[in-house]
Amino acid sequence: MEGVSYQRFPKIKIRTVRDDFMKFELRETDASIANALRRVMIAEVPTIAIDLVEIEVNSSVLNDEFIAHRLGLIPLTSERAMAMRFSRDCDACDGDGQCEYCSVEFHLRAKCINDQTLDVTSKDLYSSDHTVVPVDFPDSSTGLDNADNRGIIIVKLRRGQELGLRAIARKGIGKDHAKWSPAATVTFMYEPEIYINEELMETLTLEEKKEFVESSPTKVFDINANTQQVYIYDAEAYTYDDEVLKKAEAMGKPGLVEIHAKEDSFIFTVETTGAIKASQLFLNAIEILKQKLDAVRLSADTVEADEQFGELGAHMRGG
């Protein structure tokens, strides 16, 4: 309808932030924006990954293609990815993809000279740019960086076996290949709204209350040990499985609880590969989404100009 504005002003509330994990609330918007943000984080935020491998020597048990594939999947620190050029658009190397503006060079050379198996890992990759290196994962058992952390295993060598190679890492996005995706997982759920009918709940015996609470696969409800009243323990644990609603009907108590999804409120969980921090992934995704919306607005303006000026509008744009 002409003159009606559908403009909304989404709000973000950060709950938890770590280098590789982030949980936040997105409110006052709809599922289309929430899903667009999720898809951009997964597939359109650029990172740097190995894209070209030249094997100089390989006497390991793995063939060249297998090793090249494993190298491509090693996450590289990609803080400068947004500022880099895509190799196909780089005018400094005419799209060759092998210059300082659009690529980073790596070298690896390893040889086993004794009877002990040699693990060749991501720590054996030497980068031409100190800001782009294989991600160093902390020891998960201690939560602290481990000086003896061996990195990601590429191949194992026995006595006399050798591996030497040169690799070129380039900027890319997950839409082109999964190795460029900065996200291990990005999920969102509607924030649940749960209401307990206290009057109806009081008609249940303690045993029936326990059966009702235990009918949920996740711990959404619990019973207060002192008052023996059912209360909401963790609303966000609800997985929209309807098990408690079915249990209430089976007990002859429909309307015992009401559960609704807030259609303008979403809870996001983001885990990264370590290529970029979770907070930076979110900010980059917002920036890319804004660029896409600007492109849509420009396209709409162009169509409107064509309708208004016809061939003159196209001629003014050089069409």
The other form holds:
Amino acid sequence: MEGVSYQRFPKIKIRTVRDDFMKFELRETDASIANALRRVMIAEVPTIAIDLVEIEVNSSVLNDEFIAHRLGLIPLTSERAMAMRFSRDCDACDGDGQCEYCSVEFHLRAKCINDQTLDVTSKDLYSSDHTVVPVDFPDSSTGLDNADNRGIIIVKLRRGQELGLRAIARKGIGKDHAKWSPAATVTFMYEPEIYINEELMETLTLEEKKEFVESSPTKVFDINANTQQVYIYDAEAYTYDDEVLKKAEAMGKPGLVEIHAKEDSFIFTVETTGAIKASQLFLNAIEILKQKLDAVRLSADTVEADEQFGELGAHMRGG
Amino acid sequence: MLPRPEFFNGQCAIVAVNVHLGYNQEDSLVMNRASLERGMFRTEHVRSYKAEVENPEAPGKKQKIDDLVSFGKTQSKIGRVDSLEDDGFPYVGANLQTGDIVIGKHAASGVDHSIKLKHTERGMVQKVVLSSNDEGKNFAVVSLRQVRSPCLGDKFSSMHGQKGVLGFLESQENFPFTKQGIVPDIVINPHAFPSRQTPGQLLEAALGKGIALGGALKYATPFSTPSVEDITAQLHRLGFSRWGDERVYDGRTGEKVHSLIFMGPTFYQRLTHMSEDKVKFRNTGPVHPLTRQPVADRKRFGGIKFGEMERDCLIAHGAAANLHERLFTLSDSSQMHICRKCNNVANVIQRAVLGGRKIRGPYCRFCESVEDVVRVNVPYGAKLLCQELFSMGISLKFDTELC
Ligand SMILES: [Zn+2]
Ligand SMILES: [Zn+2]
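Next up, the form predicted in complex with its partner chain in place of the form predicted on its own?
What follows is the whole complex; the chain from before opens it.
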């Protein structure tokens, strides 16, 4: 058992990156790592969200709790979150959660004074810190500030109604409340490996081939118009729904195609709420996963842990 | 605005038919905590409290000044008055807890007539109304509001009578997810279907899934439902498995789940049966004045019934001491006296003895003696029965044994 190494060198190939979207391949690792990253991205990468609301005046149609809940769900730009302190272990304010190291203050004041309905949106929130603002504030890089971009609506006011409040935003993670989750969608699939049994395929008529190709709800196979051969159009479109396998079976041609999931190759799709960039979300997830492993390693640095962790303990100490 | 032929009062949740760690057995369901935190199935409950006082300016009978009751804040002995303003009403937005006074009301003599929240009630003040009615009375109504997020034990139902209670709140990352990253809001148990014959729910989910992707409204009454072929063809066209199944990955391990899971949007409603309104617990508390057994009412901090079936269980287990404790010691334990000479009840009375002294103790009126009177432990209910029968001219006799 000594000397056995489980060390691997996973590789990443990025396919698409936009601010709030990323698609990449993760190879040469296994489901545990892929899934750990997914789980950390959803539940453990910190962001900043409104956590405490003091309502000064509210004569709107929505009650105080409702508005507080809506405010909490507004994504705030959270590049600073990783470096920020959790209020619960902030020394500067004794866990009061109101100091500059662990919180950001917001103010909102709106009153409808004419007969037109007033929309109170995330743009009416004034932040005490210009780095932490609601996500669809006009980004200086795009210069986008037109009438279409009205922000996230909080409440609508009619003539005479008023809303005034103070809100404290704090650092948190998705595990504590979904409002702190930076992930809109984080998912992966196993890369499929598809083999067509050409010999068996040629026993099919063109009609049967068409039927076979169309049996897949997603466009995985297609027919070459010239050679009338079935070819793999897009392997990754396959959802492992088994429809084509069932079709082959029904046609009396089991083994017409063989589909395997590559156990060490994953295609990730990551979409964020806008709180942090998709690329940053992934990097932060790795960072947090490392911190968690360090915590295990530290606790494993004792003789007792040797027995407790066994092979895993030896591995963690680089054995 | 969308044309809305009717107002709906539920939500279309993404429902998966699957087992989830055994937390959706026996018609319970598992819900996604993240969905609830994002506001799914949150409801607002309003309850109002009304109080009346005589209008002092009203014409007609005049009362004594001391008996005149009016609204106002006084230091009350029955509950907290911290949230009340001087007029006796809480301010709008006040957070009232169990035991707080909702409406302060007292007589000029100082007698307290305030209305207190029962131990099951609490909420935020939504509105305070002060008005008068035709009978010359001033009245006040205070409305309390409560926002409730679903919690364990709350009841939900689909439109097919498939009702169930919430068995577990699971985190988003632990649910199975699809290639598209879709995670269910609710997981129901497949055993809910075979004997109940509600394929309508499956059709609803499959049709709803197609509609969610296609956007065209369809009627789904029993008379105009699109055929199963239409539904399956629609799903196939939109890139989903014909029968609504999907390949999912285990949220805990990331491995592919062996079987395909049926998933689709289903209209679910929250029912008014909520665990918060039903939780009952007590150690000691109020007893019924007649029977001296614990009261049953939850509002009055009553006890939990230990009924026949439960009794049968303890008997079957041979747990006699436990049974005795439940049904006697912790219920209506009492004592009575029996005269062993005539086997009648010897009541405790006060009587004169020689020397003009008066003493109090058990005394047999049949034998006119205090000799050989024993004390027995007996449920107060039995003692009561004995007394009631005695009042009708029937005397019970008790055989006793010393131990
Ligand atoms: Zn602080
Ligand atoms: Zn006697």
